[in-house]
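The chain below stands alone, shown as structure tokens; this is the form predicted on its own.
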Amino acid sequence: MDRIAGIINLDHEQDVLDELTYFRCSAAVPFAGRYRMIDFAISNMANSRIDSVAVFARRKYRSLMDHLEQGKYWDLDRKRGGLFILPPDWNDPTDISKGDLQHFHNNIDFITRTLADYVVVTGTQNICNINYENVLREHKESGADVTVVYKKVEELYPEFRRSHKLDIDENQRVTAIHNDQHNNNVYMDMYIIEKNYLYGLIEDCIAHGCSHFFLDGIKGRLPDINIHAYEYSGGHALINSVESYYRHSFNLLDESEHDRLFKEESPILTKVKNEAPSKYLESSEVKNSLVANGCVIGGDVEDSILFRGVKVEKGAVIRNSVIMQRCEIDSNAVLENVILDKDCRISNGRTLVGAPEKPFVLAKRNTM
């Protein structure tokens, strides 16, 4: 059986996300209550069977780090293979590289030691549950170079304007890789490509001073390289904003969409803390909300979200709002649209109101 690494590219995605991206990448991001967005990506992974995993980093990653740790909670921490987090090296005084070009370069020991035949490159942002296997099985039947995966949306909102998009013709090859505002195969940042013929794309793109691997060394040889495309079908959310993380959250109070992107027979995996479950005091009222594990909870909750340890004193209403971990709401306070990151304090009868389309946002360890 074909064997696949996988590589989580994360120098191109751009720090967008205001006050939840001034200390973090927007990969370690905490998402639906109890999760940070290189969970799906890393989970996709292990439950395709994917035991040998590189994250390529380049800035704010020390909540990355802290997060996976040696990736025991992904079942990565192996004598062979499992999970490397690698920055940049810039220590090779005769490397030319540039841009994403000097990860694949500097760590080019990951490609050619893994006893993997083929390698999975996917970003953080587009939050799915998809299965490589698949994807490979797919690839593998259509003899194509490079196979890489899209989403064919209903609505175009306004995230998939940054995002290519991919012309496909009736054998579902990828004629043209673009930016078209009104097409809607929306390009998911994530392609499966044989491990040799990725090492000779690498080596060609650095000697002709290409700084993009994408963009220069598949976008930019069509169409003389074969593209297929793979059609993902499932719960898909891309959050390239704090306007689309804010309305994708709130997505998944809806049991159909929550349960589109978490499925049982192929769980999204987290780091666990081992709290208590969370208290609902007598004075509480909860409706429609997402509660994660050891929470108190005294006041008022409706249409939100709460990540585990969350504080919400008596007489507290919280309404359509993201509540990080650890955050202490006091008595009185009234927080509507409003997006807290962790560890921050909100007084007795303070109000913060933000509006839908533009949540409040307030950077974690602060106090109002």
Second form
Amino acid sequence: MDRIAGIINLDHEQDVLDELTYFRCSAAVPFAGRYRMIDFAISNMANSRIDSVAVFARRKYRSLMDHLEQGKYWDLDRKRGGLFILPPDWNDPTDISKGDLQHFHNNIDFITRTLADYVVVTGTQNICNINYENVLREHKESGADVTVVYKKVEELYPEFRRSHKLDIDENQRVTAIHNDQHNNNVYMDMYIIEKNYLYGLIEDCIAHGCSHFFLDGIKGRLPDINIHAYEYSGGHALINSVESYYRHSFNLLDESEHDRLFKEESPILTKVKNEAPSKYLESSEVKNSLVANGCVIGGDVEDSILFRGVKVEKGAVIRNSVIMQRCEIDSNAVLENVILDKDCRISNGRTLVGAPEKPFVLAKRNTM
Amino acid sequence: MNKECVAMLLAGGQGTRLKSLTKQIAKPAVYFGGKYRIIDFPLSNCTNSGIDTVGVLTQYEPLILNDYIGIGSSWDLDRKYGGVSVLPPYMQSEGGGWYTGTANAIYRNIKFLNQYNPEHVLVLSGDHIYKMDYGKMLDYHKETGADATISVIQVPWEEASRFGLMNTDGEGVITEFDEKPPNPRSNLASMGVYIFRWDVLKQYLIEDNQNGESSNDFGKDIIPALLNDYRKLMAYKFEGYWKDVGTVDSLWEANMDLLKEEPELNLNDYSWRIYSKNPNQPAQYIAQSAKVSNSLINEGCRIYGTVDTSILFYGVRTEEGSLVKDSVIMPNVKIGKNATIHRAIISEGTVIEDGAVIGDPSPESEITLIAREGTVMAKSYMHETIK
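Previous: the form predicted on its own; requested now: the form predicted together with its partner chain:
Shown next: the complete complex, the earlier chain at its head.
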């Protein structure tokens, strides 16, 4: 049986979700009513029988550590392996590494000690439900040095502008990696690689003063190395802006879109909050909305997403909005095209209206 | 290192009055309140009360219960020293057999209790829905220097004869105990929550075991024996919500109690959470065609029909045009288009086909129970238990 280890590399993920990333990295941004972005990456690994996962954290990782704890919600509280959250505290005086190679260099023990033969490296902004065992199978069949995962997207939304795109030949071999805005083979910021080969590439990159492992160690070696392209065809959402966050949140209201990400056989797991079931009062009127547990709803909610423990008083109206954990919406408040971060309170009779294309975002723990 | 107080949770009962709901599972494993099983209440109470060692005595249909309890992590009872231990009947060199009664179950686990050498033993049952701080009761038990303390609750006089009743003096000392008397002289009902001094209980358990006439039951044998010997028994008055969910009707009623505007049993109290095993399902979806009011709905549900005054466990799907009213729908039930359900309890995994009519809408009518897992219901059923 082949074993895979996982690395979730947050080094290149910018905190670009405005108010939502003021106090947390984007991997820790709440999504889909009860999850954080990183839940998808980490659950995909858990569902692919990866039992050793390292998180390369760089900035604003307090909320991430709070969320992940010891990894028990993903069965990653293991005696051997398990979850390693690795913030940048390193003290090697001979260290000459730069960029994300600092992470690879200073945490090289994770790679050398793991029993796995292969390593999956991924970010968290490409939300998907993927099985890495299938990726590994194709990787081995192809005989490639590295297999990268891509999605053939139907429409090139603005969020793909920063993604790398792949040119692929008839044998699914990558011939070029670039930023062509007309190419719809979007690289999903994940690849699988044999452990010893990865180790060699890391050493080589550091020796040459490189600062970006994927760009310098993999992309920069084309055409000398054999890069295979694995096509992922399931549900996918790239979230790297408030606009894409908002749009993909509402896509989940469509059942088929929802079911492409949330599958019975490969569940997305998250921290358990032990909330009671949600309560719909006599006066409530809820339509086309996703509601997490622990909510108490007395008002109108339409085309919206309510996270865990939200209170909506009688007479309040919420439309096209994302309301995060434990917000309280008092009676006769009106919210439309709004994203409320956690613990916000909208008092009696207030009205907050954003634009459909540019929602109004209220940062964590605000009272209006 | 000894433990001050160890809890023993009696979870081996069949609960025959729950009819076919307990055909394949022990009563403490019966579902309640949209996401819980009955046993979540005593186990959460233990953990919230600071009692970290719990023996769970199992006997009847233990498979689901064992699987559910696991190592106790759902209730924070996975501990290095103590935690939860499942204690089924077992064989010994001189033979063995089933637990013959509630007292016998504890008697046969004296070795388990001796491991912790506790000062006090808390005896609980897995039949009731309530939130209670056993720590406060233990304080009372210690302050009064009682040999045993029994938690009591005031019940309406007209219902009193259904319970085991305590007659007390002005100080709360129990003078008499009547098990379901036809003419009650007190309305203080035993809640099935006892705290004993372990040295005293051990002595009475051993004596009880030697008495061939005994039915080895706490209410029938141990408590009367203690009273006979003028041991100090105190009644500890509990105020708050407490409900025996031993019958189909009371189980349904207790579920409906959660739907009141300000329910007596607050499940959203962050200082006293009721923990349970999490099914890890996505957020619930309420569709454009849905109408939901006065209901509790759990994660993983997809609602396209009307849900009124009902409780839906996780993974339930209701289609357009369907109506669920005054009902309790257990996990993963599928309800077809235009199906109607009134005053019913529907068991896990049942499929209600399009247009099926279940239950009787008239108030005061009997609760309809569809209790066999995975039944496919295509026609009409009323007042009828599908076994």
